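Form predicted alone, single chain, as structure tokens, below.
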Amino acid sequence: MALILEAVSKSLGGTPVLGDISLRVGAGTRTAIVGSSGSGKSTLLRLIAGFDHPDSGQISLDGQTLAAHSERMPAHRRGIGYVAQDGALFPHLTVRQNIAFGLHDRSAKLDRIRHVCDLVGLDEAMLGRFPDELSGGQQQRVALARALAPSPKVILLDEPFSALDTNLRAQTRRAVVQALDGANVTTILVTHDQDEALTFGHQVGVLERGRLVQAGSPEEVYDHPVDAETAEFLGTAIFVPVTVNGEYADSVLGRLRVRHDESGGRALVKAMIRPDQLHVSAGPDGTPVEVGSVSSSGAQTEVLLRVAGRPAPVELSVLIPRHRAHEFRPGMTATIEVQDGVVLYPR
């Protein structure tokens, strides 16, 4: 069975917050919703655990309804583990105690500890430590396994790596998907992060003002997303103006495959590429393109280019592996090939 919303509304202080958020989140599947500050995306955690009622709409899990018109389950009766952006560990309590907090079957305690710290790659030799000895890593581990002890239906994530640097973001990140997809729980993440958000999730929600504009598979509301601000939002996007010919565009680029269209119809229209489309070469295939400059930046080198065209010439950005970088000097030309086809929006 799933988690469902369907058209759950609320408003705080009388404005509104989320509004008509429908979303089908899958047994034991990953779920990652990315939004900036503000978008609701903590409320939305809120009322699936239950600390908050939705002003309409219903949230229902297994069949069961959790929160409704006239309806609400207390949270502690609805099986749903929370894992604050902190953790939220009880700091006069060892970590042993802090896993346990949730269970009341003595007899199975030691096992069912045992257990969780395995899931999450947590050494049984921390467990008499207290939270303010551990690092921010270790921490976070701790509050998964808190929330998994119970044996929940669902965990909510409420930004969990965000206080972590990038190393041991990533780290933590991948030993906490491989707790979860070893428990078999149904999970929600949110994140401002859209990396994150892209290599955590079976599914990607992105929330906008409050609203759910899109949500699918990682490829998709990638490759295809629905409008030009969600395909910013998502990552590095290069907006180009084309003329749509049939099942083309002809652009500064070239001539585009056209792959999805967004624009109704537009008389104006504008292609969406990311630049991991762009193949840049010292060859003679491709569009003619003037090299700018060329930039180290670690293990990749930044290409800079400069494409001819009105009312002044575009210029991109490309990133090249460091080992390539020999191929190209400022102010020769090269060629440039856009890969894959693109994504029409209105202009």
Contents of the next structure:
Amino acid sequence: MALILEAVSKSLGGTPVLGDISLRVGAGTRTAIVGSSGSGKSTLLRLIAGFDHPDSGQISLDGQTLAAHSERMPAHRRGIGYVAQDGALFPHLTVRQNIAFGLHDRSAKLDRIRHVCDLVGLDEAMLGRFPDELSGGQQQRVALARALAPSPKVILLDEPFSALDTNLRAQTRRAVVQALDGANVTTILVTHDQDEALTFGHQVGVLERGRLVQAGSPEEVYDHPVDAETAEFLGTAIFVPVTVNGEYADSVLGRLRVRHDESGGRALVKAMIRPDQLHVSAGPDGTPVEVGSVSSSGAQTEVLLRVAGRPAPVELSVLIPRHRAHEFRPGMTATIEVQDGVVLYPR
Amino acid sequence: MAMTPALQRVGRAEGRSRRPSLALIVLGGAIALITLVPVGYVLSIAVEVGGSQLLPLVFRPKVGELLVNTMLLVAVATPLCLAVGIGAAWLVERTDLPGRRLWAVLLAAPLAIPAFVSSYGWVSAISGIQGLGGAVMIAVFAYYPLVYLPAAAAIRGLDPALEESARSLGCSTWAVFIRVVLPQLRLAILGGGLIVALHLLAEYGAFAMIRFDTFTTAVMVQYQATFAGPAAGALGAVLASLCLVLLILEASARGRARYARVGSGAPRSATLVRMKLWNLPVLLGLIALLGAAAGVPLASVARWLGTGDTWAQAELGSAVVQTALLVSAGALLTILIALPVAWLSVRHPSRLTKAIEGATYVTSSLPGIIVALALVTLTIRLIPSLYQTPFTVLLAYVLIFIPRALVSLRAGIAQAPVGLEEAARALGRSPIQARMRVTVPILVPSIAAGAALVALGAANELTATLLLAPNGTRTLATQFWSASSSLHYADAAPYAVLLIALSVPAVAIMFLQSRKVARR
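Now the other one: the form predicted in complex with its partner chain, given that the block above is the form predicted alone.
The complete assembly is shown below, putting the previous chain first.
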């Protein structure tokens, strides 16, 4: 049983926003949808929540149709929780009243409030406060607690951490994941932050200009993006031109093992390498490279490498642990190896 | 990727602004039409009376004299109000003046004394007050708070970092004020100047009391002599044109100017200018200002109250009851009409909503007497049964005071974004339940504030009430007026007290609203 979207499309004001989205979210799992701003992320959540309705395609939850053709279940009957970007806490109600808003059973109310506060790590001293007396992180916790309180089958999170500063973001995210695991609820998070998407979900979907170009486990989409654009969007990617030679590809970095081929048999091909695949050493194994500069940035040291290439030299930046920094000096010759193979794309 | 057509990007906001229902649009359009009645009236005078008849009515020595009087009054009193209002705002917001928090409240207080009560206070204390000098004096003391409140809010919203940068570039305190603070206050200055000028054009009681003739007093005299004839209409058309010219001047001077804080991070609180030796003269000046603006009128009222059994007038009780009834009905009607306009403009902004707001803005900028003349003419010609009925008075209150309601309601609706209703629906509430449990409770305080502002404004309204109310209607303002204009100063005093007491909550609300805007 799961949340299933089939060929969902949506236009707003005559402009297509989402096209042919199909997605399956397993019960109790977390899915992160990542896309740049304007890619249609929020619209996707609004269709699932029932605030908007798809033009075509259907959405179902546990075998029950939520939206198909003219059949539309209103938002308040779907049992789908929604946490907005800014939390959308009711300013005229206290934290307690906010959390209790979706609860109907009076007798169990107090227990339930206490339980969800516990889940999201919210101090019960906050219950009497009004939303404007809370910090950003606390507001998001209250918003999540409020959404969890009626025990929804699904929770939708619309960039819930983007308003928080970096430190608070990671901390709040951990708390939220913990709470979601504790509540065993199916979750969809949309975000523009790749790292957030890759660390949050069991499944990551990549949304580009209204189309779901890829969905899979975080490792799968990071290591094997469907195209070069997605590869770059999901994290730093180094592209080097290669000539394909069976299971191998030859480049300025030497002979590389081909892990996946997405080049479609084109003549001009490039290989994608993640920075963590590069292994630099002062030893003799690998392709020789010239060390340009060595600069410390906290716990890590950045080494700039120049590889002699045919049209022009290729420059690479590699991060190494600081304790290895003494191995490299500007001007010396080092060697580089590419580990774990590469993915090929058309050039 | 090349095979799939790229879908266009659409911002979040566009997804949210759904089309309003047809009923709401029709309602909005109808309201816009009603608000345009006074403007239509002014235009119809020009068309109906015709140039050949209108020109001699307009271009005669009497009109020239009125024009000179009115223009001089606006030209002299407006800059003085700006100087006093902005100066007071700067002292309260940016200097270490002793007791500046108290001064911040006290300087707004004269707003609670209606201009015609203030005029009565001065004239009954010093009977020699008259002419342009007297009019300017009374106008400045009565209207400088109209500049002071928005200027203080604007100064509070300035980023002190700009002033600090100017100082580090070698500017003195005075140079910083002239070169950095003042230019950023341009919008507040223009807006405040416009409000003062419109008040000067519209005021009847305060200037009639000291026998200073302006267009408004002349229209009133003409109306009393010849009813809504062409003469009153022609004068009214000139008066309305003056107002429209002011509106256009202000709008074009404002241009596309926007002064926003650039850069990130919260603005810090300003470093206060140290007054040192200036403290004493400035404090004395402020005490003199407050004494003239509030002290003299209040002392006069108190003196007349003490002259006998002034509270024993028979009409006092019925005036209180009638005012309460008229004013609360006016507030209710205004809120009912303003609510769809505010809702449309916040939830479904479009060209239509801009047009409706523009119509309400222009009409409410016209003097009450023009609105009254328009309604007199309209009811007599089209629906005579509505002439001099409470309904017509209420309609005048709506047209004159709707912006007060709009300001409050818009702020309230903006605090209840659609996202909150959606959150309620995701928590299992139907759309109607969501609106009733979330949006309405959030709106209640701003409805109350808007209604109070309208009601209290209407309680002080004189000209439209005099023209439109059924015979025998007694409100606090008309009773005060009939007593004081027939020189029964003692009889007028209890009404003055009640009018001032009624205005205090309105001023408190305006004061708090101006603080809130600045905090955002």
